[in-house]
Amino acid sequence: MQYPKDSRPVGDLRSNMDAYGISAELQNQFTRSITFHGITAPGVFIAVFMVDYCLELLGAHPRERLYAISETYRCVPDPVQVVTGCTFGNHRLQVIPIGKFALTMNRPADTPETEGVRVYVDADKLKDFPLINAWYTHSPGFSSLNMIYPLIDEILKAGRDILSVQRVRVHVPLKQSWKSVRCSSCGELVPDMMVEGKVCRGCGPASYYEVISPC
């Protein structure tokens, strides 16, 4: 998506947030998430509402130990990391890229399954918000160059009204024991579970580079 060159800081949207009764805490989450994301993206505002909704449904504090699954790489993972501390690095954030603007969150569990909540953008509810609907469905009538800020204003006005929620049962992956083995192709150490026929995935199906020379 192409954004206007004169991208406004989130602070310029504060008056809109105040007008729609958005709390100071949530406004701070918008600011931090947009700063982390790098651009004033409409999807980040929706994602912040999603994270806040999940926390409320779970009765959880933002810094409580939680786990999250985003169903897209677009926008959603960044507010999750900023607000909750669930990150890729601490293995508490997972992305399953199935193309849905949805987020599932749950508490830790020692069992193979646990209950959680899933919040998603509801296509039926978008009909009440024409700008959001046009943007979300990639309508040719939507122009990101001159409609982006009216869109964000409509997102702030809509808040949770475009979201729906489900109580879900989440499959908890079992911790696997592993040992390091050397790849027969590159010679680097990798977990044995990531070797196929003595070759690591980086030399096999996940190869993405060619070595030019050692530094």
Given for the second form:
Number of protein chains: 2
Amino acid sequence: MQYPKDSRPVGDLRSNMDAYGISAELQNQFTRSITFHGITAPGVFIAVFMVDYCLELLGAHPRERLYAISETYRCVPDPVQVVTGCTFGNHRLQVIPIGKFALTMNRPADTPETEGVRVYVDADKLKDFPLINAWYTHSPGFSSLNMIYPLIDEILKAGRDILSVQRVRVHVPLKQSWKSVRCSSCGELVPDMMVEGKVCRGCGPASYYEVISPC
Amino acid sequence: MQYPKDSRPVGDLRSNMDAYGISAELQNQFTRSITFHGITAPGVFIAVFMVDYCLELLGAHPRERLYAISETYRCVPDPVQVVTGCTFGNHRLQVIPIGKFALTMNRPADTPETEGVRVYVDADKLKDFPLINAWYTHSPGFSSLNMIYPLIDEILKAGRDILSVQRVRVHVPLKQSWKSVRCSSCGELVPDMMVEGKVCRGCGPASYYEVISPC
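Switch from the form predicted alone to the form predicted together with another copy of the chain and print that structure.
First the chain shown before, then all remaining chains and molecules of the complex.
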């Protein structure tokens, strides 16, 4: 299959956004998300549309106190953090690595479960968008060398047309109480629920480094 | 034990930073990190010092292409993302949930392993800082109602005095090749390595929601 290739300069994206009727607010969210992400990645544009759709379905303001679950580490967490203020460090964003461009958002709740909305890239809707389909399915025919800007253009044109939505019921995690204990191996302090036996997870199953020397 | 309590307005933090000789660049990193995080959390200030220390040990510029591993979801990921540009969505930050205020950073490498630096809150150094010690060890004597600003002040005064550093060897993850497959249960597309049997992880072990209805 032949896909369209790059023939336009980057700057044209902005005028295409105007032509596709993309609001100034969304354009601003693209800019802030790409700046945070560090590269002009196609997935960031899709994720901005996903966040915007979630907020609309919830009837929520971007800076309202919300919770988010992304089903992938690819791109999606960055617009979620930038646009909604749900971050990893404030515990309002988590990733459950399922491998899908899907995002669930909900309001805070005092109950063990609550209702939220899930927005996802719908495989059946990708048929009308050959470049997005090739990129999303990691097709060997897709080249990130010269198809990125035509792809982004197709994403901008598609907007929500590649997304589907569900109302879902999600579990609300309880805040765990903990006390601090010292690992019998490294001597560092960790919360007690992070210790298996007397050894912290860093000295046990989650070990990821060897010490060369103190600096 | 009696800890100092709030007696000063928030605005005094800035003049204390000047008094403690904290550079304008670090002060700017505090502001950006707190804005991103959404609340004036003590851990964010410690994490900014940790990031700054890592960068200095690596001799790196904040916007250089680096990789980071945080050993906790608490606060630390946010300054890492804001200051270094290592984000979850661009795969240059990962969290290994060990429960420690510890951060490892390294440069890109073509080898399976590379050297990095690990900066961590050192339990033995907390003895001289009663509020930080009480907060970090989750002591029942610590009240987040009226000790947060005295705590932040102690953190600003301590700077790197509560941190220790190690040179470490870390594993460099290989980029995995994958193809897209359709889950036999939900029908959505996922990378093949995210499928167990013919079912995606979202329909299997990582299931986190029940569908109420399409929207």
